[in-house]
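One chain follows as structure tokens, the form predicted on its own.
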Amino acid sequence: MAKNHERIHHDEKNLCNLCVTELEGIYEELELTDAELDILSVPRRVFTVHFPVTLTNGTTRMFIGHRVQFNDSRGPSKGGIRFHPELKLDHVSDLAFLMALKCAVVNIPFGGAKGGVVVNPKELTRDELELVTRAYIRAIADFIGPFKDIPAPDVYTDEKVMVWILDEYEHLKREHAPAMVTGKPVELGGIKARQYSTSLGGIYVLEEAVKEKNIDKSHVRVAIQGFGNVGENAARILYERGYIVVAVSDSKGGVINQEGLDIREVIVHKRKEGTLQGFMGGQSISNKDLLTCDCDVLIPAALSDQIDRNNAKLIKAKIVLELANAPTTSEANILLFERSIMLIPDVLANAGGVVGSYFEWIQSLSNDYWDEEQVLVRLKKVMIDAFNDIYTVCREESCTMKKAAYKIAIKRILTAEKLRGNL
């Protein structure tokens, strides 16, 4: 594929390398044309902005911001804004590509985008962070909006940052535009379920997988790597639903108890001590060992590339639910499939967050308010429908869920491009 694509598109600077890698395993099966490959491998719009900010000490510093709108054939672009000192344009492009796939997988009318500022938020005061945020939005304001590109929280950004984005944009446009950003506080049009929609969306999918595997829900033992917002909420919800959470971990290590952890007490300990270490309700376990511990469901909810070809052979779980982004390498994905371990890929498993954002966008556009129950009912339907679409392809073609998800997403994107006359 690489040689074929180089012949078509010579601008290697803008070629999405992840796209080429991810499409390599399926482009022949889908019989994609050169034109289709080109559309899927090159972002629609890529821009970098440089903007000065006068800090509270009186010095002026230049900052760099990026935004990539990968594909908007199915609707306005959607994707987070992150603040990180190592932010690179090629990585932003990769993430925008994955967002385009994710939105297509769950069949919501968004394209994929991603952006951010090259900055270490820990080196700035809160006031300075606000200045940087507002300056970044002034620089990209003409390229974003409720029907163009809708930002959301990401790494080192939160609902307060989203308020700054909304306020600055509205000042520039001289109108209210609550639908131009998601992840807002409830008081400004956000939804209550946003804080845990990623976790709950994944659990809705997991429960369908448990049924397919004919596993007795009351005896399902779960191990979760990562205890940030997504991992903690996943542990809490599973515990409340009667699952046995046997192990959890954060960046410093974790705790395991094969009889089951009291997640309520674990959360109290974590918030009090800032770590899971020292929790008396179980034994210490490393992040590495947690991945191969005795469990039925393994949930990587932390970093990328945690399951590789070496430890994939040692995984004991029957189901792996990817709540983190890309926690399993391509080689490991195949090895797990060969061992009849169901891997639910990130483009489906953690898509509950963008589905929640979609609901917030609809709510803001209509100037309406959805109660929490209404959000959860619709979230469940979207996630279960997506799981069934993917699992049907898996059964028919005897392929991994990741491959099935990618096939579905690519077909939906290309269908939109054809209907628009671009192919």
Second form
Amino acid sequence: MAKNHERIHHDEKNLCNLCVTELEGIYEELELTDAELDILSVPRRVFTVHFPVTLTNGTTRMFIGHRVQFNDSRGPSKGGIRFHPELKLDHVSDLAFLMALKCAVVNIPFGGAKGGVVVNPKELTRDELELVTRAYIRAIADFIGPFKDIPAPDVYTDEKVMVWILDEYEHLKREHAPAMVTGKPVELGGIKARQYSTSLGGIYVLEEAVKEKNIDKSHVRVAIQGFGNVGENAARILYERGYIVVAVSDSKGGVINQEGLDIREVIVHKRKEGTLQGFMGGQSISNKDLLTCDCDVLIPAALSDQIDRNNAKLIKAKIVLELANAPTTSEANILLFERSIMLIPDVLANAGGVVGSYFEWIQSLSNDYWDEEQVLVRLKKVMIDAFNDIYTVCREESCTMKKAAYKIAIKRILTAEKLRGNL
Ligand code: NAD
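What would the structure be for the form predicted together with nicotinamide-adenine-dinucleotide, rather than the form predicted on its own?
Below, the chain from earlier opens the complete complex, with every other chain and molecule after it.
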């Protein structure tokens, strides 16, 4: 173990801290060679670009942008672009690693990437943001493209930003290339159902888990932390499917009603008031208490590190569906496993978003338009297949779903590397 441990830490230029910690628990069991470990722990390509943009007040400011392509053995790199003042290259690298794993977990032919610009978008005008986006794309244009690396929305970037990316890239290449970016508006080749594909993908998996746990579907009580894109859509879809959503929360706190919340009314209230507070159909509950409330399914859909060693012992849910990225610490993951609580890890639970992106990519490559039904049928199959693959390993090896998912992803990436002759 010591040898491999040293190996994985061997290079100060190794930019991926997360892959070091995540792989540590797994490499022994998979008996990875030094070369395999190197391939999995170092990003393939790392770009940092500096570019000037003249702002509307006439001053010129230098901006920094990053892009990390972690692994592209299974297909073009794929991952979001975020605008954030605190964006750091090592974190971008961690996120690119997770994208590589996520794409391999759901078995879609993409590698993993992530990127972004160090900027606070709230300090710029819309026109300035467009100039920054276009300048960033000019700086990395040679390294992205429909068969190289395909960006998507992430923190503080949306479909408007994706259109600027597409337009700038097409101007540079002097041809149409709609498959070079996903998260586009439907009118420019975006996929129907993208707004809720992350939540619905997670719910498809949850329905399989509910069957496995022998919970009566008509009595499943769900608590959801976070009421943004992912949390709100999850609450709405679950409510429409007859689940009893007992609690929801946003950054200011939550509401609970053990008889079930009327989610249509909750959404109307949130739209009108901008907060869940003051909703009359339930009692208020803190974010902290929501996590340990009486329910069958807990869905963290907000921030990372919400379930830790302190509250893992108090969780009452039988299933935890990680729609947020990394909401459960590694320690808590083990504690939940010991208590026979099924934790469906983020790399599977929230992969519906990137699966939707994959469909958008196919649609754009083939100049086609899929109808919503087509998207949903294929999304369901991809998510359920992935759940079954992982659950089979879990049962055979009596391990956490996270470990099973990582093992499957790692094996798939290494198989591609071997077939290419890289190992
Ligand atoms: P969002 O910004 O739309 O919503 C975040 C929500 O979390 C908001 O309702 C906010 O009020 C709430 N929140 C913030 N702090 C909170 C706290 N302490 N307690 C409870 N709620 C709190 O973001 P989103 O797109 O819904 O993403 C949510 C999570 O899902 C993130 O971890 C994101 O990385 C992950 N994710 C999102 C997608 C996607 O398609 N949007 C895909 C994969 C993963």
